[in-house]
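This document opens with one chain alone, in structure tokens, the form predicted alone.
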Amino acid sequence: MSYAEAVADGIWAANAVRVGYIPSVTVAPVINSLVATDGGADGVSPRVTPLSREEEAIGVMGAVAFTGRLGAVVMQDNGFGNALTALTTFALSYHLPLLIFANTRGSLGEYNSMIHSISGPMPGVLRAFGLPVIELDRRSSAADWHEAVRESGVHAVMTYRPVVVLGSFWNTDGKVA
């Protein structure tokens, strides 16, 4: 099982009923796995929805909690710059369970030197706002990633708040793991 497949399976195993994502080449393997495991074809699944911006994803998927169910967001960590207001004034303030998986940028193998200024401090920024943050990288197995994502979704529901899982897919050769 690849890391992307483990993340997708973990999201569904957490009982997420809808997933919104911000299109990106770095999260495409997760999106493809979500669609495939949901029975979708040609990149389309009724429960996996592309959204235009991160704050839109927080709003739309956060609203799933109003139905008594869990929504999930898949994005890049540099998108938290766009999502912080929605996360803090909506999802966190209204105690909405939400599972957020974001791939990290700026780590080993990162080719974009400008991304470090937003991605590097992001775990600390999220924690400063009171969001639980789980960090994963290639030192853990894909099975560990699956369980961490699943447990994060369960924790979000149990504690009535968003939980962020940050996953680094990059190897030192610049390829996605």
The other form holds:
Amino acid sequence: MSYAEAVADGIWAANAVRVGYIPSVTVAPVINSLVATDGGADGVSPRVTPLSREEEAIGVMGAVAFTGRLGAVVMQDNGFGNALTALTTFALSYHLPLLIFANTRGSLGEYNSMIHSISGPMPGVLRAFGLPVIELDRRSSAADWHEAVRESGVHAVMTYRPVVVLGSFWNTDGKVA
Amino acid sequence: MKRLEALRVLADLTSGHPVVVTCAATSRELAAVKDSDNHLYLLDAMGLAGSVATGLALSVPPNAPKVVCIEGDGSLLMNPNVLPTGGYLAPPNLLLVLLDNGVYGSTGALPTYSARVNLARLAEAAAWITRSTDSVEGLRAAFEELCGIDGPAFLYARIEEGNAHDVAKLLIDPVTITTRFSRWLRQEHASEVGA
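Could you give the coordinates for the form predicted together with its partner chain, as opposed to the form predicted alone above?
Complete assembly follows, chain above in first position.
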């Protein structure tokens, strides 16, 4: 199982019923795996939905929780800058479980000279807002990523709030950018 | 048509529908007209009502009553992605009612773009089924018509500028809103929402 497949399978294993994504080259294999395992193709399947911006992803996927089920978002960490108001004044304030997996940028393996300026501080920014952040990287196996993603979804449901999993694909079988 | 008049009509028409309401004056005026468990008031998160309504519409079966979003022009313009996303995903049971007063009514009545940008045509270009009105009678008729049509529907309603006087601020804990709205969904549509 690749790291991307581990993330995708972990999202389904967490009992997410719908996934929205904002594309990045790093999470494209995750999205492709989600779509393939859901019987779709070309970035779309019955339960996997492309979305245009992280802010709306929090709204669209956060709303799933009103039906007693779990939604999930797959995105890149710099997109949290677009989503903070929705995360705080909607998902956190209304106590809505939501599983968010985001790949990280701006560290080892990065080519972009500026993206670290938003991606580097992001774990601390998210924690400052009260969001649980689980960080994964090369030091654990794909199987561990699978379990961490799955359990993060369980934790989101149990604690009635979004849980963020940040994954650095550097020196795994994935790519950073 | 004043916003309060429009909301009286909508409150009457939506008693069996999940209703997502944009923040500030619109939410508090709807609550003043009729406070109900099927109302999901967004107390902040300006611009998010359409996205939340889209997520709900995708999460309940197409045969459930349409998810109704009551949105303002300023709020829609803060997150206009609602239109292409709704048109692309095309939930058949989504009805967005846009109450356009041409201003940011809760923040000093400064002008929005709507005097120069036709929001109904924007919605139409994004593949929504649209109707427009500027009267109470027209609002009721268009709402009832659009409820019978599959596809994301957009009801553009021109309203007068100005907020209702002596309407109390909505000081509900948002967690309370989640609890009562979710309970209403389970009770009314138990077979459809995985209760």
